[in-house]
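Below you'll find only one chain, the form predicted on its own, shown as structure tokens.
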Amino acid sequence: MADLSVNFAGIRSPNPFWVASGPPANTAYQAHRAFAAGWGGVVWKTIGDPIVNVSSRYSALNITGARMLGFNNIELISDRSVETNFREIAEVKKRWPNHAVIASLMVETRAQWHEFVRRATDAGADGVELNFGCPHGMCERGMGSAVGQQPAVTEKIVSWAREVATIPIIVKLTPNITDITSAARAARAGGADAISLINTLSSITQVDLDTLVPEPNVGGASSHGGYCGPAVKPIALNMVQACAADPTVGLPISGIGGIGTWRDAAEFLALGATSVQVCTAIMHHGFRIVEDMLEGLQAYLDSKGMTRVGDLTGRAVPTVRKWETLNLNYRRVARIDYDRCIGCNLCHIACEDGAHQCIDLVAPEGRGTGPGRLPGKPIPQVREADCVGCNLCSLVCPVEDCITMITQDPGVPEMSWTDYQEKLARGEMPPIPPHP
């Protein structure tokens, strides 16, 4: 069986699954429950000068059949005393010596950074995570994303922590920035041992149309908050890959953002993460979700002949390329399984109004035995010669594996957009005709 243990910037953990800094990592009680359930590490809820938090604090983006697809949080850092937090970190580390315990920190001055890094070390923390990501509340005070959005400030504060740190420094990056790699490079320049990303996105999830106040409602007003949950996963994957692919970053990555299953975790690992952190899914389903994550990742690695988590880390990074290098001669078309088709015709509507008008409605006779076969009711048929392989029909189809994308080999050499431009300049290709 594959070995699930990881070494993240010198921090050892029995598996790559860590509880992210947030409400599920606020107390020793929660850390004990997390480790007992099977989590490999806990990143403590951010410690700094204690905050008095508001009520209410959370809102969510829900769609039919999916609760908390996106989650909005205006809760700030720990509201408990510094002494209590560090005392409980020491207690947890003593009880769970083989698990990763990371102290997340957020303060202002150089003297405070020195003090808090030293106190985290004295408490037995395996590492510190510098929170440069929070996009609400703390950034208005010059912390959180106010630091993470300015690479020069990021580098300076990391260097302050580096002056006294004897344990690994992880820098948590904000996604509320144009180029995540600039912040990652600044973290490295300041002396960081690793990075974690992404923190939450600045957001407003909804407005109550009766009160005309966004949620969460705090006495008739609200505030922009930090957005997380499954909805942010594509953004997080993109930024993790960008940092992993940049040779000037070159730091271990802890991936965060919308992870709720072993598949999500495996995707982050494939795009360059060494460990992964989970928060919103725990708030939704509890600590025991890690059981399925461990079992699923173990089975996946075994099925691929991989002996350790590191065999997966970064495997997908080089497959993400610049658009102009992709093969223009690669061709895929949509194909319908008429034994599965229910005749809803959503694919036709989507293609007709939102794509490339290459799905016709035809008589059902002789086309499978699917449940959508009704006398006189037409069913969809793809005109493969006109199909551009956009995938839209397969994405809107409500039936699993009813519409699949089939690769067709046109028997011509690969050609990228860059190749096309060069051949066009040499007069070897016809110009692109105007759109009709």
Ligand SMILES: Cc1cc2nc3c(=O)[nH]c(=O)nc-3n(C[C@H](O)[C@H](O)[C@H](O)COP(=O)(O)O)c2cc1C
The other form holds:
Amino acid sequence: MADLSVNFAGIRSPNPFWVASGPPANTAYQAHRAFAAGWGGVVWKTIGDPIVNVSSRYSALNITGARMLGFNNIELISDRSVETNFREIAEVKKRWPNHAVIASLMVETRAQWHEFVRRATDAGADGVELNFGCPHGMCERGMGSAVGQQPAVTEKIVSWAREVATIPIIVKLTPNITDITSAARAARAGGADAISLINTLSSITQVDLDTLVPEPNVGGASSHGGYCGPAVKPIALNMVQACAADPTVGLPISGIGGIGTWRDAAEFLALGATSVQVCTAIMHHGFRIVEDMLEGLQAYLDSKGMTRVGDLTGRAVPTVRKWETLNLNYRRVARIDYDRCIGCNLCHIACEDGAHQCIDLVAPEGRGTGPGRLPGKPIPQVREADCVGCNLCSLVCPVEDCITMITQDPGVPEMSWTDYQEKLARGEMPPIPPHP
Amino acid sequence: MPTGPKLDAAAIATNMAEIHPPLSPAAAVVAAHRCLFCFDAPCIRACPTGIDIPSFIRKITTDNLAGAGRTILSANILGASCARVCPTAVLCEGACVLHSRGESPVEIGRLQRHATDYVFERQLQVLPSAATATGFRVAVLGGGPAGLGCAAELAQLGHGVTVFEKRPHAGGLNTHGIAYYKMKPDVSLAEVEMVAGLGVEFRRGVEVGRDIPMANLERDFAALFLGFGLGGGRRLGIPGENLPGVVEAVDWIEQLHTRPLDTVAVGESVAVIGGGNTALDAVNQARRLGARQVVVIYRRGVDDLPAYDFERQLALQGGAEFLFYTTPVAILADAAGAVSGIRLAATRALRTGDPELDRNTAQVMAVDMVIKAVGQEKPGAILRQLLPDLALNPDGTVRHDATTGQTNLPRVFTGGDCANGGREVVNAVAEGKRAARSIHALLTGKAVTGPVQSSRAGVTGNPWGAGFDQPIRVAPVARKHSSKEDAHGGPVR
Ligand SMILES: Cc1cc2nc3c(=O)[nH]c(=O)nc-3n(C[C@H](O)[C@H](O)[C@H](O)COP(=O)(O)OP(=O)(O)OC[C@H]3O[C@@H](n4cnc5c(N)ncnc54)[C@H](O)[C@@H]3O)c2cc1C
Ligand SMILES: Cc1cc2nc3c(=O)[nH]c(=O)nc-3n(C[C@H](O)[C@H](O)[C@H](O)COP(=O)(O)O)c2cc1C
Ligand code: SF4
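In place of the form predicted on its own, the structure of the form predicted together with this ligand is requested.
Let us now look at the entire complex, which starts with that chain.
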């Protein structure tokens, strides 16, 4: 049985699953419930000078019946007193000495950063997470993403924390920036031990077409919010990989953004995360989801012969390459399994109107009969010579394993764009003619 | 025409195909995604064994099928059978919140089968073995669902368990009585093997009272669990009842489970006496074995049928006919001594009590086989012999404490049909499990709390999801059953 415990920049945790800083990490009561359910760590709801929240705080993107695929909030940092938060962190740490408790912090001045880092350490926190990510409310006051978007400011503030910190410093990055690695490098330059990403993306989820006010509606007006949940996972994976692949960053990563299952978590680990954090999925379903996450990750690691979580961390990072190194001579084409095809013809129309016009509708005779197909009804057929292998039809097809992309042997050696440019320059080959 | 096999093996195999075939992996994921993952879900409460249904369904969506199987089997050791034989429409699926949205419920039974099939096909050991042995030995008398539920739980709690089973195979009616098109006996036998794998010793072919005296068991074991089930079928008490073409439904169904199906005799025209689920199971199996005509003879009206509505629909789809307000008064034989007909009389419903017979209306219907399904005997007679001091209820079931399963004899516990008078497999398992926890508390002084169901953690009142709650909400199909105490026995004569 694989060992699920992790050592994240010196912070030990029985498993890589942490509750992200947010509503589920607001109180000692919740931390107790989280640990009892099986979570390995809790990143406390961001502590700072107490704020006041509005009523009506969330909105969501629902798509064809699936609820909360995207989630938006205009909440600020903790609205509880600094004393209460640190007292409860101490209580939780006492009851769960082997679990990770991390204090998320957001303050303004150097003196305040010194004070809050010290108080977190005194409370027994295993580490601090500097919240430079919140895209609303706090940045207007020169905190949160206002810090995270300016590498120089990031570096300065991290260095203030570094001056007094004896426990690991994690810097939480905002995705609302063009190049995430510049922020990560700044964190490192300031002395951070690790980074966590992503915080929420600036968003407006929808407009109520009767009132013409976006949601969440606060007495007739709304505000720019922070976006998270399953919909942001691809963005988060991209940024995690970018940081993991960059040797000038070189810090352990806590992956965040859209994680709800062990599969999501495993993908973050494979792209370079050492631990993962979850907020929205807990807000949706409760702490109980971790049971499946633990079992599923364990079973996956066992099935792959990996003995610890660390064996998975970063495994997929090197398979993400620069585009110009990919093999231009690699070739795959779509193939339809007529015993599965239900005759919906969605692949035909997708290719016809949205791709390269190489799926014809032909008489069905002699091509097997998939379930539910009417006799004589035309069925799709790929003209393989014209297929560019874009994958669109296989993505559109509603039947599992009906359209597969078949790799073909091109009969010529590998050649990347870079190789191609070099060969052209050396006059070793004529230009590849443009697509007709 | 004399009774005998009617169809060849291939035709019977087609007819007896499972009415609820397995889901394909892709279909299972789609079905699983329909679940809302309710917290403290009504389906959990509607399940007598309290399976954490939303959790196992979520695990199916992430392809964590071993974990899904563990969630199921840790609550219900016969989860694979129950996936096939439970009347889900009046249990978990009847409670699904999707009904309130005007949708069909989540297909919990088939999803449960999907997960447990995965575990059984790969012979995965998903249940942890006992942490430490307690040194106590407990005897489980009767290897049916109740006995297995009790034995599995006791073994997981660290007790030594011996099951005494009079038949050559354990599993009780789950092995020998379930309608063949719902489940084949090998599913039940695989479950027995799984229980054996938990360290339970089986002594098969040992009838308590005949092959081993009760006194020895009382002497050698720290506690006893009575899981004898019900006795043989009740008699009609009419002329011709002992003719060769007249069979007990339960005995006849047992033949289907113990010999090749194409050797089981069935009539051309069959009369089935009784209106319970056993009667309708007999009807549906007789038709599938090749009976041309099957007539249900029931002495009350259609709204009084104790069988579940979906069983009646299945019988109607299979071409069965129903004669209501009718009762048999004699079974007739031809010169060769074979059943040739049944004399019937009309009944009149009375405000209370049994319907009244109107002898003037007698008429003869030509049949060559009669299947009796008017209920099984309660175990009172045999129990009075085995344990003279055991307190019984007036109807012959074992008197017991409803929350612990304890009888008036402090070291003797009970559950299943012999205690509840005849309910479902899942009730028997739940009552066996409940008794096991009570036995554990009696022997060790420790209460069992858990395993914690993640979907109920923190629910006040019953935080551990012990699963003995009654259904809190049941869909309309449940029409009448809740008031019937004898669903499988048919009307009491
Ligand atoms: C025809 C029929 C169809 C049914 N269909 C369904 C269905 O589809 N779904 C459902 O949920 N329920 C169904 N049931 C009900 C279900 O089978 C029972 O509720 C359940 O099997 C009861 O379990 P039990 O362990 O109490 O008793 P049983 O299953 O009767 O098991 C008792 C066991 O004790 C053994 N035994 C008895 N006396 C002795 C002795 N002296 N010494 C040793 N061993 C002994 C017996 O051989 C038997 O193995 C059906 C019942 C019948 C009769
Ligand atoms: C309502 C809400 C409040 C949040 N508050 C904080 C916070 O106080 N500090 C912080 O660092 N991140 C906060 N976050 C961001 C989350 O920690 C997390 O980075 C983000 O939601 C992405 O993860 P997810 O997709 O699992 O939700 C908040 C998120 C939500 C939805
Ligand atoms: S009641 Fe229905 S929707 Fe709710 S958890 Fe159970 S199966 Fe899922």
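None of these values were measured; they are calculated from a predicted model. Positions refer to the first chain, counted from 1. We call the rigid core the largest set of C-alpha positions that still match within 1.5 Å between the two forms.
- Taking 2 Å as the criterion, Pro413 does not count as shifted between the two forms: its C-alpha moves by less than this amount when the rigid core is aligned.
- With both forms fitted on their core, the C-alpha atom of Gly427 sits 2.6 Å from where it sits in the other form; this compares the forms between the two forms.
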